[in-house]
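Next up: just one chain, as structure tokens, the form predicted alone.
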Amino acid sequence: MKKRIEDLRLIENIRLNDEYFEIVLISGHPLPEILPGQFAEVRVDGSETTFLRRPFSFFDTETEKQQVRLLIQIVGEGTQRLSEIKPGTFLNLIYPLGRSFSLPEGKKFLLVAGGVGIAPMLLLGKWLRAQDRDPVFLFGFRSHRQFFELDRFEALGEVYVTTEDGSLGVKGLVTAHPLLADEGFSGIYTCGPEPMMKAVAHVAAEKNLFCEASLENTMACGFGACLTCARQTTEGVKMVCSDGPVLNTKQIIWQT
């Protein structure tokens, strides 16, 4: 798949809560095919400490409008700088990068995410719907303060929420939600903290279910050249940015 290096114009910078924001970018050209699970490497200008590009999953795309959306969590100076950028500013992206989610046989799929791991799940849900599949979303937050409106997900399928402090939805970790015991799913997709994904993969393995995880390793170049995202798997060393970020969980040697 052909990659682009392109300046996209920021048309909206939407603050969702204290921790998350969404940016909407428009291209001057028809968008390339962007699949769920793929990502962009974004250059952060105006930050004295952010030397490398930052990888962000595609949250959504609007092909007819030539627009892409990125959901970003503020975790350092680079993402803080991006949260302050005004409409009209151009951001330089390398995209689309990485291996996307795949589609096995089946009808109903569970999409499990924690925190900013929600980022690839909207586009994945839309893609599943387009393939006549039924997505069910299970999201975990630390508290209601991380929560943002999930109406776009609710338009695609059922949405279940957990919070660690019990301030919203079911109290506890997302991996303890009773939905994971449901026998009606054909497969599971997951993205978020590694301990969460490991637990989800364990559930899938016990049920002999298809399961893919989108890994969140540091990815400096996006092409597999710098080796910063090298990861040992059951099939040898793989570069998360080019061989992933989506891998079948049977391949993954968990680090935690």
Second form
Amino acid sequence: MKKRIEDLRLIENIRLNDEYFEIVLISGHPLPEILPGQFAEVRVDGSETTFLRRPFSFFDTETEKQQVRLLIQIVGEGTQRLSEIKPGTFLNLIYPLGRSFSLPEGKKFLLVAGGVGIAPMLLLGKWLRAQDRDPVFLFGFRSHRQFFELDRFEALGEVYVTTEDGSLGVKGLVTAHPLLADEGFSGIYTCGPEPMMKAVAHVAAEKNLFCEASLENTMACGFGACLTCARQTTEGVKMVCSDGPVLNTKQIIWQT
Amino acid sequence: MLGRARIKYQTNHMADLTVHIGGLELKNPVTTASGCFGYGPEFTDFMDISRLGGIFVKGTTGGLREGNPYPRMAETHSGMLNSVGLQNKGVDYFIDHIYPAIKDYKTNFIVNVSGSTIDEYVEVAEKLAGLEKIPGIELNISCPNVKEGGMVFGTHCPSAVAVTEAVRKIFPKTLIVKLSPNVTSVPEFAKAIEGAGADALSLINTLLAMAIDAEKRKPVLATVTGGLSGPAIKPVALRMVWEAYHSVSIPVIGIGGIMNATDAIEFLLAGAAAIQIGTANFIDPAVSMKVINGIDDYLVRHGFSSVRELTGKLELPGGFNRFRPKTF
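Given the form predicted alone above, I would also like to look at the protein as it appears in the form predicted together with the partner chain.
And the full complex, kicking off with our chain again.
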């Protein structure tokens, strides 16, 4: 799919909790095909300390309405500024970027995410559902303060939640949840902190299950030109932006 | 709609944008900097790369280099640090796999050449000399991100001369040498490299720099130091281009934080015959098209018939005589 640079109008900026917000952007043109796991590089205007674009996974797309949604965690000045942008403002995006999740044989898939790693899982769940697969979601948060209404996920499949402090759902890390021991899954998709993805990949490897992870890295361009988002893999150096962000966990050499 | 825009563009297009660098004719002075534009095809979704005066292809070495560990990038005020470390698959891979994919675009592909030893520079240059559609190379003697070679050649004048002379002997096409800003005297290096047989100079490469994460009490980059680029370095680059222009008779290509046409024109006024756009490509992958159009507009608006008239056209304060007036 051809990549484009485009100004999209922000029509809603929804604060989900202390850390997360969701922005809804509308395009003046028909959307390109956007696959789950792909991302956009968003320009943050008006500050010399936010010089580079910020990469965000697509949270959701609505083709008929020409709308895309991004789920963003406030981690620094760039994301703080984006959280304050008012409806009517145009945001400049380069999209769609990166390699998306793939679809192996099988019926039932486990989607494991930690924190804002939840972002690509809605589009992935919808895509799996559209191809007659059954997604089951397992999400881990630090505490209830990161939680937000998950009804859009519940419409697609069962949702299980863990929190590290036990303030919501099962107490503990997502990787300790009994669901990971369930034998009924044909594959696992994961996105979140690296130690979590590594543990999930380990479970998948023990069961010889298909497993893909969406990686993160600092990057400047997002389309394979700057070579700063390098990641050593079993098949040599790969660029997270253009060879990924989604890689099969068999390729990944974990850093933690 | 597009067709009409093009016709309008052509009828309004008054100025001559052609420039010459050594044996190269560039259709305009706007080129893209090595390491910031891949091999070119990465950008074809965003623009017609054949409109560029030239593309300085990603740094190429004798063999495969995996580059440095990550993090390789740190965002800084109006700029960024990188420590990519010349990641590339080597000159043979370039010849077999990249060259066939780029050779039919109608622009000048100038390969940036790097090495750990003089022999490696010579080996790469010799192999590239045989490629019909590669009209020139740019010797990278100024990469701050590799342990051996790279900047060592660019910050030690006898080494810079030796590598330039060695490559000059075996490379008959246009030879451009990319200077390091990490030196005390740009004129000293510029003159010495001109004397060693370079056809043109390009400057500046990135400034050796570092970024620190105070919360973690650690450097941001895995390599601790890296190269600073972006508009943060533009004033330094302008000064160095201006010094180089007044030190040599060969053309100077200006590089350093160019984000728009005005920045590019400033470099031309300082003495650059052409410019390279680097980091800006990451933020706006079509920026070079805007720079070409903006230079054309400027020339028409100020009554210049050729972009070549702008080079070194800086008007200095009366009585300023650090450099003698110079004409091409």
